[in-house]
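First, one chain by itself: the form predicted alone, in structure tokens.
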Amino acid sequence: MIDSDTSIGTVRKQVLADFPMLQEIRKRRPLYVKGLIDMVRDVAEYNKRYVYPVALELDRRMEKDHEYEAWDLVEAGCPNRFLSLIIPKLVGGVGGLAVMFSLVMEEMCSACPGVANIFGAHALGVVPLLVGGAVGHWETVLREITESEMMGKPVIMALAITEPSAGTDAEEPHYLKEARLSMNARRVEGGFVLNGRKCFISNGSIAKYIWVTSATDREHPAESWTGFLVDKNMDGFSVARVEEKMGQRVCPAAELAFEDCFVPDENVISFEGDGMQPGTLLTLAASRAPVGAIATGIARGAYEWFLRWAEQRRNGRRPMDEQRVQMALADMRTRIQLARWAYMNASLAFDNSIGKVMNGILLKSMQLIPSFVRTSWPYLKLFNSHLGKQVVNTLVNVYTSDEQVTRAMAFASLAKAVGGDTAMYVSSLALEHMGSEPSEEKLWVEKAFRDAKLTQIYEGTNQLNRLTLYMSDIGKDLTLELHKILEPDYAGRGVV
């Protein structure tokens, strides 16, 4: 919303308008609708207030400067609880789930996906805590976040899956089995040592926390693939160096190293060997649409100033008066409005499976535990136990399906793909009708050209969400099977 009303009556039209089916859900569930709305009220405040007047400007610097943090910028979304919205309300955070957070993400991004990206990568790296059976590590490392936050002092987390030999075939598991794998987690007494490289990691270099995922075996990596949390101040963790990127610049993305780290059993995310089925695609499912909104945010923000552009006489003559311009735009609209279509209903997808456990029963479960046992040793001994996270799995096995999830992992592959399609179309259309005559809309449409390329490659690349998508939904060869975790072949291997 450049430089336009963002009081919340504005805002609440807005988003009815764009969005036709919260009208329809708001008509049972007003309160949700009504934190939805005032939770993009909030990002366009924050948008308005501190990221628009200093944007071009950390773009420019950072091209040079690429270490540069821009800490001022997390620590001013701390009040808005940015960096708790989709942890559970039980240990302080706000308790969003994929509509809430992809919401954010459009907003947010239609200003400045670098700085988004810092809060979408930090949600990205807490996912594998909410689904990965880690209520053991709610009340340390989230609960850790929320206080914190609370302070003004950000603790960021990070997600590690990319390696330099291995990036979209260790996100798939028919890709997985041929990958060139470097990184290796070896067994040692009391846990694993870890030896490798991880590239490419968006907040590696300024994350506290980061899920890191390695196979124990990597003559067999599907059957070994495992999640492990890594504290940075771990022995043999390091920063290895931090990338020149060509645009999100002020999200950092690092290359990540494992000297001989070792990470204790209570670290280990869910089971030895389930890192990928379901733990990883799990993650995926979660995080995918709102990658769709990341790049549906650039597409608007484009458009919004192209938009400002071709309103504006040169001549004697307005650009939107022609019929070129008057299509392109037209063009740019619907493009925009189907990929915001694609993102919320794979949102709203994935908070009808995995969203309504983890909001519902396994919340409520929690609840009636009181908070001076959830803290104390015993408890987070046991939830870190193969027996304690058998518990919570089989909460999530019992209320939802395996046909559930796999077709929220398929509408989030749909709309990510369609995201950064439309990203990279709509701020190129901008560019060819705006010629070459310099302006100051045309500097902030070169930045999200700039910026657009990389949604169609995080996340998996488009390539790769597209034969996610035939797999999961039209050959029906992939099936996300949350049933994994509770065979003895799987459990087994869980950490005690």
The other form holds:
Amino acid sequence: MIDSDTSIGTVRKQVLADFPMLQEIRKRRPLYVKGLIDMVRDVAEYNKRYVYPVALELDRRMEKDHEYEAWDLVEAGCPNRFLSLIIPKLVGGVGGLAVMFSLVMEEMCSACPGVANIFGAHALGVVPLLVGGAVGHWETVLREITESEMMGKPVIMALAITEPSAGTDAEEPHYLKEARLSMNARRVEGGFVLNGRKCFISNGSIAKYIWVTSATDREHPAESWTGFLVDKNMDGFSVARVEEKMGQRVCPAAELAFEDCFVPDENVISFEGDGMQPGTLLTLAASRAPVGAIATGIARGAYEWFLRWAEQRRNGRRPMDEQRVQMALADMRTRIQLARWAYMNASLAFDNSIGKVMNGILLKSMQLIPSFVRTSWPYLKLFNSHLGKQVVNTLVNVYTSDEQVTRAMAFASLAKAVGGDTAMYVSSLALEHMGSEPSEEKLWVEKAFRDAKLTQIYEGTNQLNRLTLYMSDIGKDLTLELHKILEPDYAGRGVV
Amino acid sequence: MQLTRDTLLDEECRMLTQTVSEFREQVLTEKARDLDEEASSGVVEEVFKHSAALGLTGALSCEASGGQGMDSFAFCLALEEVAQGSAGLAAVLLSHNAALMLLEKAGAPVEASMLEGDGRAALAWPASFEGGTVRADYVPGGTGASLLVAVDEKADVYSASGDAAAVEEITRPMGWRAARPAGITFDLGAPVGSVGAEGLKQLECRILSGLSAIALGISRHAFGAARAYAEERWQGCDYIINHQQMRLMLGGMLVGIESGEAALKQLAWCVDEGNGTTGAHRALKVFACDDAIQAALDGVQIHGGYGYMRDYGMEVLMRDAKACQVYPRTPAEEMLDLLE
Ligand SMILES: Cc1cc2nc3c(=O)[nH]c(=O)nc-3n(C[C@H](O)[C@H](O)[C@H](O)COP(=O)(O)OP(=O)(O)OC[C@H]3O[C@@H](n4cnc5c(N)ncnc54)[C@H](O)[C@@H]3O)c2cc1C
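What would the structure be for the form predicted in complex with its partner chain, given that what you showed me was the form predicted alone?
Full assembly next; the chain just shown is listed first.
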């Protein structure tokens, strides 16, 4: 809350009380857990200093002026390294994974999910470079992000999957086969030419780099789905419009236009044809647990403001003295705690599968190579080449399994759906009790109610997430197929 | 959408719904965004005047004094149609008509200009009476009203001109923005008359059934738009209307709408027969509002990302449904009193 105690002792107590699993992990890895707690404290202070004082006003302002860009808030986050949270230490990042990112998202969203989503969508754009093993781009793009952040000049990323006629379809391999796509990537000498539109892209209008998916063969979209790294300065790229939204307004959502936009071969992330399986699926497996945390944070914010409202005396009585309000609070607390454990569980599942590779063997082996070599032209060329990518993918396959990452994906969908439903439930229930009398607390809960709805829609609707959970965990007809990248007839057809 | 209820409407009601639905399609749909975002620009007054031409500003006042003398059911039908275009405007009309009805029942004169929509009344209800003043924290249509009306527990009716009242507009309310709700305080003069306990009960029944009608209007809007969208949107290897998750949501909306309509018809008929009971009206209001919220949430959900964008006119339903749910009291407050 705006006036809560953000001292490290209090934050530590709170985090450990909320997450008994972290108490256990702390026994074995005290420094790791300390790092997490320190980061949560940093966010709490950032909220207090920069977000709470402006969040309501900014939301109001951006209803009228939806193209306003809140760079001051992003810049204010630079000292805390919010843009580098999940970027490997090797290239100057914080080296956090899903657990850290989720904790940060919950804390930030308890104040304002619009602000948090700028950092969230940015991380979403970073993920494909990490899980796609685009090691060459780590030294260029990711290093640029971390270094610019240190200088207080944020460089932002975005991720563009959704197309005007394909939202759910662009996130699910079975559906993609019959999707009505607008984007197309045509092979030309030295790269691809992109044409078409992407819509609702968070950070789309403020990002410098965007991971964009497209079919390279319209007849076989699922098999030819490919991830491209697009620089906003590339010819043929433009921002077509910035959307006017019900909530989470501080983070702009934009429609992006590609008109004969040339993207060179080295900007194909991983291989041509693995943009969906595993590219998109792996990215969503990494990001859906943090979205569950975003939603949990919104629910928590609504709960905290409701609690404050309930404690105040009105017409001689405190709402909190009434059983109906006590039960509502208990119900909210229950659901928030369950959503919290769901996202933490999913984040741990991710960090212990793919994350293990990212922060473990892959980085350790790269650290052996001196920095001047890693930034040299032949090194970048090697790691952006077929061979380099194949090496990374081999490592991934050695240190984790399809089964492990599929489970992480299923848990992530579970956490996302539980979180979104919790945010909607809690904010709605709070308003239901607060009535029509205006109050400052109610303004915050109303904002949470508008913000919450998005968490049931983006990152795959809650319907799709339930289907993903069913398909991957119950029906067993969706597996995250990491090993396939290594099959010669599957990967790299266009890029070799 | 043809509801079971519609097949039972008499000629007069059918004509009424048709006229109001044309008003909605030709005027309100186009102005919907302004009514939500630019309520202070004069657009509310403009559409209010327009509704006067349809007789909606003197709906509950008797014909002898220049009103339409609509029965409770017809009025609900009209409100429901209006609410499908703008729930905020429907709340303004409810507040205005209830205020004028109260004055008329108390035997106080009602100016013709009010019935013709040249001035606007608002009902300060529920209100607290203390030390010679009346205070209502949330009055739909309160901002810009030229006449304010209140009634106390003893059924004494008071009025004051808008100029004489302290009006605090609620800035940027989440829902019912066209209603420009306000906190209102005015000094009590002598009562203009009394409506008696029966009149008080009638008033409450009319307001609650009017609110249920507004809630049903929101649900119908959500259903109509979502169904049309689902029929055209291709996703998951099919039109989404063919996916069971979507059909269940749409079916759920229909369950609420059909049962709400049936109950509303019956309760409105009871009021018109002089047998209205506030308990049943409270129950329906809680039900219809719960349903409107679910319908609005599902309506947005069926539209996917488009539902979250303001241009699609779906998100406003969520906000309006929430405003309707807590006025005049919260669902818990209504339900706790149901046993009394
Ligand atoms: C503010 C905002 C920010 C966003 N940010 C990003 C971003 O940064 N990057 C990005 O790529 N995308 C982004 N999105 C897009 C988001 O991921 C999509 O909106 C989402 O995936 C849903 O797609 P859609 O909107 O096309 O809905 P649709 O896929 O058209 O879905 C419509 C409805 O049909 C249902 N449905 C679809 N298929 C099935 C099925 N098989 N069975 C049952 N029901 C089904 C859905 O659940 C939904 O209720 C954002 C969206 C919003 C609103």
